[in-house]
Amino acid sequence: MKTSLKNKWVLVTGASSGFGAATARAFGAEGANVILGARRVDRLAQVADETKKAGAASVHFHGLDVTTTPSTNAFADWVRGLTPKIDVLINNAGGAHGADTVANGRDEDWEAMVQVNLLGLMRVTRAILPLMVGNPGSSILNIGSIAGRVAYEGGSVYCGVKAAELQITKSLRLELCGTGVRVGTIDPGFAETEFSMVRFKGDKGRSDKVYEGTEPLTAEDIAETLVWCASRPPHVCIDELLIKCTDQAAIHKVHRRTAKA
């Protein structure tokens, strides 16, 4: 049985592109009230327009930098001016920076990943929780990664912060048991968004190589999954969901097609 998301209040972080933008549009198509946060406010305006056209009951956006507590708290104060409750929180803001070994890693890359993927998740959740604990059936859906389950070379910090996301999700579910708030993690494998372009600092050739010869997941695939999780009946919690493209049997086992002559 599907629970209607019409007129529900849905908050999406990292909503200016990729999973976040697709998620905004997907929840908009369900008739939800969609709240968007990200650093790139100009991009948010475009996503907000697309979300409204998709059928959202209302769309609101505001600058949000999850790497700072003042920005996160100011965003939460603004949200409270819109609605006394949040029905769905999508903690999507995140990303990888670099693919260096531990021996060659750079502080600025490490710190960026810890701030956005780990501390950012904690800051937003702490700030928005008061709008959810009195709202049984609400959902916190965190975007994790297959990297949080299986390590790979050059991914030490990213794998580490995504493993932390998984454990934070589990802890939060225990802490909120009895409130009716559901907590889950959606962990994608290969998915073609701006992820690799950011990781490789704009090197398109290197980014394209990651997905060469495969049919990866799309942002829309993840967005549809998030809508499905959020629309389960209030007594159903999707704790953990690992989602990969068919070409990726495991993190190191990927089928790649050779180009035809």
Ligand code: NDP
Contents of the next structure:
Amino acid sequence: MKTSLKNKWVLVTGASSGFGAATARAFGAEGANVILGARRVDRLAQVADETKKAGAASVHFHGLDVTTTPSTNAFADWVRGLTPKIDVLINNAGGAHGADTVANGRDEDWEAMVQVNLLGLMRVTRAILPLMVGNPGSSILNIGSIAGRVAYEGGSVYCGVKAAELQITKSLRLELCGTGVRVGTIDPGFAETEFSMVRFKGDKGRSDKVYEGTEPLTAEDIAETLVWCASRPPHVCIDELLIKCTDQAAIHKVHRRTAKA
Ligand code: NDP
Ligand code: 8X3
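How about the form predicted in complex with the ligand, since we already have the form predicted on its own?
First the chain shown before, then all remaining chains and molecules of the complex.
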């Protein structure tokens, strides 16, 4: 039977756009107390407003840069001032920087991807875990990617950090066995958000090409999936979930409709 998310405390990182913003609104619609973190606080204010209008019991937001321990720990201190317990932690902050081959890769892109997707997830989880252990039935949902399961050209570091995310999720699942805290990874295929604009540094032509002729996943598709995972009964843990648009049968097998002349 579905577990109600009404009045539950839900923390979403990377809540200023894409999956994170849609997830905040979706948990808001379930009547949860929603906590938002990201670097762009002006965007968080807008998402907070939408989340409140969707029906959230309460909404709170604060600047968060998961690439530094002081910012993450300051965020966690602020969270502790709001609530002594977190019911759902969604580690969503992340993204790709560049799509260069190993031979042409740039240090700054590699470092940015390792910091946000890998170390960022570790920092947030370490800081928030004390609010979850002792709260059986709570859920940690990490956002991985199809890229963590299948490598592609130009994806070496992004595929690498998402593969690390999968293994970190599995380690944490083992470490928390017996506490009642659930841990899982939700691994989407391509979805149209700000992801490709960030990856290609604002090159809209290149970004649009990723989705050309397809019907990609939307942020709302992922948000609904996260709500479903978190609302399973406490004895059910969704360990791993791979979700792709119907047009993406595999990383290198994507159906594209050609535009009619
Ligand atoms: P978006 O670019 O729309 O969202 C990324 C979010 O991460 C933003 O809210 C951004 O906020 C936040 N973020 C980035 N860097 C930091 C940081 N240092 N500290 C805190 N927050 C940060 O992309 P998506 O919604 O698509 O991406 C969300 C997650 O989903 C990522 O982990 C991505 O790797 C993953 N993913 C995406 C897929 C896709 O095709 N779209 C498919 C599979 C996985 P801000 O800039 O304000 O800090
Ligand atoms: C994003 C999906 O296929 O662009 O994680 O790497 S993909």
